[in-house]
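Below sits a lone chain in structure tokens, taken as the form predicted alone.
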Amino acid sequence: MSDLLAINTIRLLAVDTVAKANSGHPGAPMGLAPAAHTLFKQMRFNPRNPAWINRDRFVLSNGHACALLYTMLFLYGYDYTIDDLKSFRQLNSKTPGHPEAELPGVEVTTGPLGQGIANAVGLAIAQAQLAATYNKPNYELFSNYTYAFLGDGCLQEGVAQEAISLAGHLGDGLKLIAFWDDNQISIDGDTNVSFTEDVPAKFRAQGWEVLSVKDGNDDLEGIAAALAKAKTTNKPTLIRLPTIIGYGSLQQGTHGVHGSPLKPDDIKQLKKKFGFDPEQNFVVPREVTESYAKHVADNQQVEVEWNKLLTAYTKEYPELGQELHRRLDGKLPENWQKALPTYTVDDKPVASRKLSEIVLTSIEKELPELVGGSADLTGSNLTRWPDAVDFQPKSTGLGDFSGRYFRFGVREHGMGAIINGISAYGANFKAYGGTFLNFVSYASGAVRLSALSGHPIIWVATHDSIGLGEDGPTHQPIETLAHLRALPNLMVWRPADGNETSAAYLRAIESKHTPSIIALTRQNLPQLEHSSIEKAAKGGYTVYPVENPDIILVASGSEVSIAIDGAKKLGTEGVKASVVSIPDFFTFDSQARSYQLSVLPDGVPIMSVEVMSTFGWSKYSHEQFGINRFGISGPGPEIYKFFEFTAEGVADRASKVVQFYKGKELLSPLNKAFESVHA
């Protein structure tokens, strides 16, 4: 088989493929198939077994080339038939708009621009983490390379920068090569308007390397050398490859040929151009085929020399092998979460942000899996244990790419998408990241593509409301919970004591395919009487129980302690008020209904307290008590005081609300949301 033949196969099923849905970008595609012919031939891989752990990775960052993929997954035998191509694009299809990371083949979720690389250095850093924690002389178990496409709008996407420049700080040992397709395009035109900037010379004032093919469109043969050359180096490499948009196509070279399918007669004369029938759509050789096959058995052999190599590893090393074998087999030790700490109302008031240091501390030997860090606020967010080792190159003298604490610099939006490719390379990785919970917002594009894509990543959020005081309304999150519970398979967790902070972590690490967020406190929180990590591990529970109550004060986090106050005012004043917490909506809306209206009945006024925006309670209560305009400078009691978020003011508003319920029939907001839902 040629490889011209092979290479022009990949543009035309391209070609047809978007022509086929009437929607897409032909042009990257046309451009990138000789790369990835040359790539794709020499990568470790097996379609039979798209989970082998120590296979090479590829990320397709410039989403405009999905057609690509899809092309490239197919020719290689994974599971997509040339009616997958054909339905492209449409409703429920195994190829969607952008790949997506549950689909055979598909590393990452990456159709926003500028992820894809940023997921890229997650994954090479998890391969270097392993390759130091499990490989032993004779046994290099971990060794695979990650390889990804990246045009011109990746590198202008702030998110890229600040992954591209945490790979370049990292430097020695990161198996990382990325190829920068450089063809002057975007949606707008050509990159002039735009994007000047000199991208080479910027990489490697970054600490990358920095190589170039002359043509990316026909010299093969540099494509195949700037790939070997780049495995000499130990640093992240870039591939310069300079290419013509839409290669072949009468509009090569012109953003016309970007986004919109090719006319019929361009079609046409392309076919006629390649060797091809231009009347014949979606066209495979058999020669093609059959060479890349070949590849594939050569891969299926390599994967199982690779098992016999672990096999003779566990027997050598057999307590770092059984620790592996569960790893790959996605499970935690057993009775991990015994080393969760539990609390009774004897122990003293604790910032959640503290206890949640004490959960990690406690639990981090239990949990080989468990990495993390924080965006440059590791002395605020409490995410490192005290003996944690820094995941650094060991030339520096600051730690070794065993280490599992992650420095990653203030770089939230990085952050998430970094631990997203941590998460997404298996050996069941528990990831996390640090920031305050108003600065989460930075990063939300990541955090939706962990939600979208199933990473069960953590983000400890602290400094979470007006409590944190001083910084004022620039660092005192109001509507970013809202945000954040809005999102489908998001945990938002905002824990009102020890035992809820246990109850986050717990729920956080046994995920398999939900994100969490857990946001907690700089001010101390008591221990409340009746919480429990069992009760609040279902996401809501009554914590202030009377019987036959006249209202339900539900609350969130430091909020909660506030209620409970304010339910013992109104004890003195006659009117009997119980209190549920609710540190996770997600989790708790996952419990049988008959469990939530144990929590919130019917024929009880129920009122939420929460120094937030209100949006968003009102599926859980008949009146809420928020906040919704920014906060205020000041020191956190005061501003608490100032907003009447004390025991006075919630048992205020709450006799306001039993006033007016007096009398009435009332249905649990669950039950009105349940009878509007099937009405």
Given for the second form:
There are 2 protein chains.
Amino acid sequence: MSDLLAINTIRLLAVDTVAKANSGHPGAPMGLAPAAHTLFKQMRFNPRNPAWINRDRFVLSNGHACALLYTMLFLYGYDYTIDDLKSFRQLNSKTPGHPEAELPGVEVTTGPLGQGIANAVGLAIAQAQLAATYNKPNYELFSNYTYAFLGDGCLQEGVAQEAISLAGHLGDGLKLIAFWDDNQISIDGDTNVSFTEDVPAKFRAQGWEVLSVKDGNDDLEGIAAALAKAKTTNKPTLIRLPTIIGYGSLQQGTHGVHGSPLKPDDIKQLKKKFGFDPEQNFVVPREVTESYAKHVADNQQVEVEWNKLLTAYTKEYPELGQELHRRLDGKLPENWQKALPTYTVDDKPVASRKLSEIVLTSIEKELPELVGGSADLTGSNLTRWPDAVDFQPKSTGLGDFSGRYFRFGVREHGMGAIINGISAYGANFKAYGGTFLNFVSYASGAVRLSALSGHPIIWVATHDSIGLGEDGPTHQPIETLAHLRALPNLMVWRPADGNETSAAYLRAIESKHTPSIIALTRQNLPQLEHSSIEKAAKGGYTVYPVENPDIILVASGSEVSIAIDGAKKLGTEGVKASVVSIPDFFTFDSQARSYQLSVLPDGVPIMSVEVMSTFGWSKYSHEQFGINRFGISGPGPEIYKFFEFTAEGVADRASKVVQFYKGKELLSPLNKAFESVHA
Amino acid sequence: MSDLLAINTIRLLAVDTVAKANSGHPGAPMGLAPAAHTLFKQMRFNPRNPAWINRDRFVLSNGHACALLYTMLFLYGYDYTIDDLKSFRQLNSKTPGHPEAELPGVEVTTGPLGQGIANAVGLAIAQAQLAATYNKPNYELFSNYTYAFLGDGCLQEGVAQEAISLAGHLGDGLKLIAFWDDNQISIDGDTNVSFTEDVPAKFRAQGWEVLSVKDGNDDLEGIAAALAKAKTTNKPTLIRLPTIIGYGSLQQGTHGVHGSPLKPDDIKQLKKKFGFDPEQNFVVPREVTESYAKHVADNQQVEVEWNKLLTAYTKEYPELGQELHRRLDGKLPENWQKALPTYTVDDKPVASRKLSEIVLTSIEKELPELVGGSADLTGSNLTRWPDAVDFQPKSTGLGDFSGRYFRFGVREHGMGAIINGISAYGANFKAYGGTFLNFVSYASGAVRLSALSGHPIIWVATHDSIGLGEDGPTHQPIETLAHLRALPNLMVWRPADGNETSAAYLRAIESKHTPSIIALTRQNLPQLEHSSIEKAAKGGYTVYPVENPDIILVASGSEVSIAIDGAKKLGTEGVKASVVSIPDFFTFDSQARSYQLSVLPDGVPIMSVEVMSTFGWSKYSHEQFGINRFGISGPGPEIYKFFEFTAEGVADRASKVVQFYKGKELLSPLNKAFESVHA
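What's the form predicted together with another copy of the chain like, now that we've got the form predicted alone?
After this comes the whole thing, all chains and molecules, with the earlier chain placed first.
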């Protein structure tokens, strides 16, 4: 089979796919078909087992070009039919408008620009970490490459730039090869309207190898040679690939082919030009199918050999081998959770960021898959256990690639996308990133994709409120919890004490498909009398029970103990107040409605207490005590007083609430007329 | 006076300031004092009139070093006393933990890393735009420079990288000079743990001039020479300034001096070393005061001359001069709002992104201060009026600096920070940026600072829901409105038709201190019978009134007309349903409670209808119909049906709600036991 036949088949399938949908992006697939063909030809993967751990990874960072990816996956015999291509971008199809991680052969969800290349950095880091941890002489279990395609759009995004900079720093040994689709076109037209930097020089300044192909449209040998050369360097490599967007179209080289289907006449002339029947659509010449099938068969043999290698390895290194088997099965070590610390009311007050450090230090030995770091706030986030080894190239003298602690630099968004990539690698990785809660917002794009893609990563988000004090309103979250709680498929833990912190980690580590934010205090918190890991792990429970309460106070994190103090004060004034702790909305929402209503029943006024925006709390309460303005700089305890988050401030408002609702019929806010079918 | 005396005065004031607060960052101020002294010496500004429009701007992008900034402002006679320095980081002081834009002499709020340098790009753009618009031969009204200090942390942030790249592209004529505090230290220790790129080469690759000072601690002549040289180039310039963090401290050059006060003994030896009395604090030698006062007096003369120039200019160019006077007074043209289009129910359905384009096209001629652009989505956001001129260096042949349309590239976060900077310049700039609503999240850090700092910028946020269709869940906002609505001081408009779109722009353009997001549809929306600019400008109103309703449906944007269809259907079934449109929570919340309760009264069940997370809607409703999961790829209308957002889907749920609450006593969700004192 001629390469050109395969390439033109790819081009035309992508064109037909977009035309049938009457929606999508044909230009980039047409320009990138030669590179995709040449790259896939030498990749190791098994379409019958897309989860094979040592497969080469391919990331389409310019996710809008997904007609290309679906075409490749279809041609290579992944679980797609020609009908899947024909239902591109249709409701409930297997070929949505951007690639989604749960689809066969799609490594990570892309489309939001810049994320894919940053995920690719994470995938390459994961490979390097596993290789340094498990590979032994004659047992190169982990040797895969991570490849990425990216366009000019990705290169302009900050998240990409952060990850590219870090990859350059970590470079010595990362098996990462990226193709830059240098087609000079973005949605606003020629890239010269906004993007005129010297991309190769910029990458070189950041420690990358940069190679160039003369002509990405025709020079297959050049593409193959660049790939081969990239593998001889230890650095991450950018291959500059000058292409013509919409190659072959009458509109080639313009943004007219970027985001709209080609016109019927254009498609006809294209098919003629490529030697295809202009009247036929979705044509796959048998030679192409056969040639690709041959590659698949070869690849399956590669996996068979790898499995043999793993068997032999497990004999020679039984402990490591069994650990690896366990990780590949996606199982946690038995009883790992026994390492989680528990506390009683007599234990001393501790900041929850410190409680988090104690958890990490306690569980890291049980969980070799636990890896993480901080965006240059290690000493503040307390994310590093005492004898952690840094993940650094050996050449730096600062660590090695078996290290499990990452120095992400001041790169929150890049960090988020990188830990998504580590998680996407598989092998049960539990990856975490640390920063101040307020700066998780910098990484919103990556957090959203964690939730959408179901990467069970963890954000260690310290300095979680006005309690951080002097740094002031620029650093004090107000809207942050509302933002995160509004995301589907995201746990947002805000533990109130030691047991609740352990519960947060229990759920976060156990999670298979839901990421977690763990919001932690800078300031000390007392250990609560009625907390337990078991109760807190339900997401919400009564932490200060009284019989037949006149009011229920519902709070989270650092405000739980203040609410309890308020309840005690109310008690002395003859008002019976109980307190409910809701460390995580998502987990509480997943409990049976009967349990939820036992915690927040009908007939009792409920007031929320949290030093944040009240936005969203009316879901659980009739009245809200919060802070609907930005914070203020000053010592933390003084700020709490300033905003009246004290026993007195709580009791005062609670009394008003009791008075207001006296004699009024009252439903629990959770008692609803209908259940959302879309929850 | 010797320069060294002034520099050591600055260093010791910063050290004393942090020590007194027992909180803060002494190291960077100590290292940067020589550069600050040398820079300020040649800057033009007037501490008695910090708002003088042609002043040089100084941005401390590494905002944690604010003890330096407050010290400089104090020494230069801005409205700060020594007691203000002594109350650093205390509650309600004038010297909070990070610089805040409302303080005298502080140009922009910094602290969240990377924002300041991006703001500085915006400030320099604003200067260039005004110069190209108003300067005439012999009337160089706008000639100021924008200076920035930034540290390694800023350089690692994506938002900074985006703005730096764009500044390099726009470079030919931007008066922007940045000092890189190359002190090799960040919070995690030596920058070599994560940041080893070749910064000068990277800047050069992006079109910047890069100069180097040999020794930032001592080489004052070198600093001055670099500054002078930077002014001879047309490019934005980075001056590399190697400094020793905590210069003079026993711990100099370590991260020990980054974020904690120096120890008392260390401070004593430092004072001795610098020739100061070790027992005295907050000492300002008279020579220093006098020397700085002299510079201020000279500068005041500069402003006097400038005012004369403006007077003469206004005589020679009366139209431009009066326009400029109006803008400097912060006033809009009289009757500008008459240019806002209005619609009747007979007008045809139009997508609100298109309605937005019609508004921009209608008002741009009235408002020369209206400038904006898109993050490479011009044709999708419809942000460019037909005959707009692009803001581009003339040398590109693509526009000129009098242009009011920006090609931001795929750089949402950078765009957000840049329009903040344009707004911060003054001259009544109304700056907007366009992207998909979902990707406003990429810019969360900048959006938050718009709200905190009170920059009345505007986000034109199109493709605002599942209605965008085929692009799928990666592009369909779910949590986004909840996130933005939870921010204090932010309008989040989601207009339902043409009149509401005009109302959104009315409020956004009139705003002095509150930024706006305007969420707009890709799909067509019908014109509503009862909408008007006046009503919608209240943020919420009854858009489909019925007498004594059995249920109130409350909706926003594209769901308002669906709710009305639902109400009509309910009417045919004997259920009286009215519909309330809430185009903006923030504005509705600012109305009198009596008005709010007239719209959402006691005694009637209220159900919200919005194709987003229901999070937050319980604030206005008893029941919520929304989408608490991620979206789906497919044609927009089919997705609406899939999620049952149709007249039938609304009516069905509304009937259940009416049934559920029949006979139950019901308060309006806005009828509360207490008013939050902190709203």
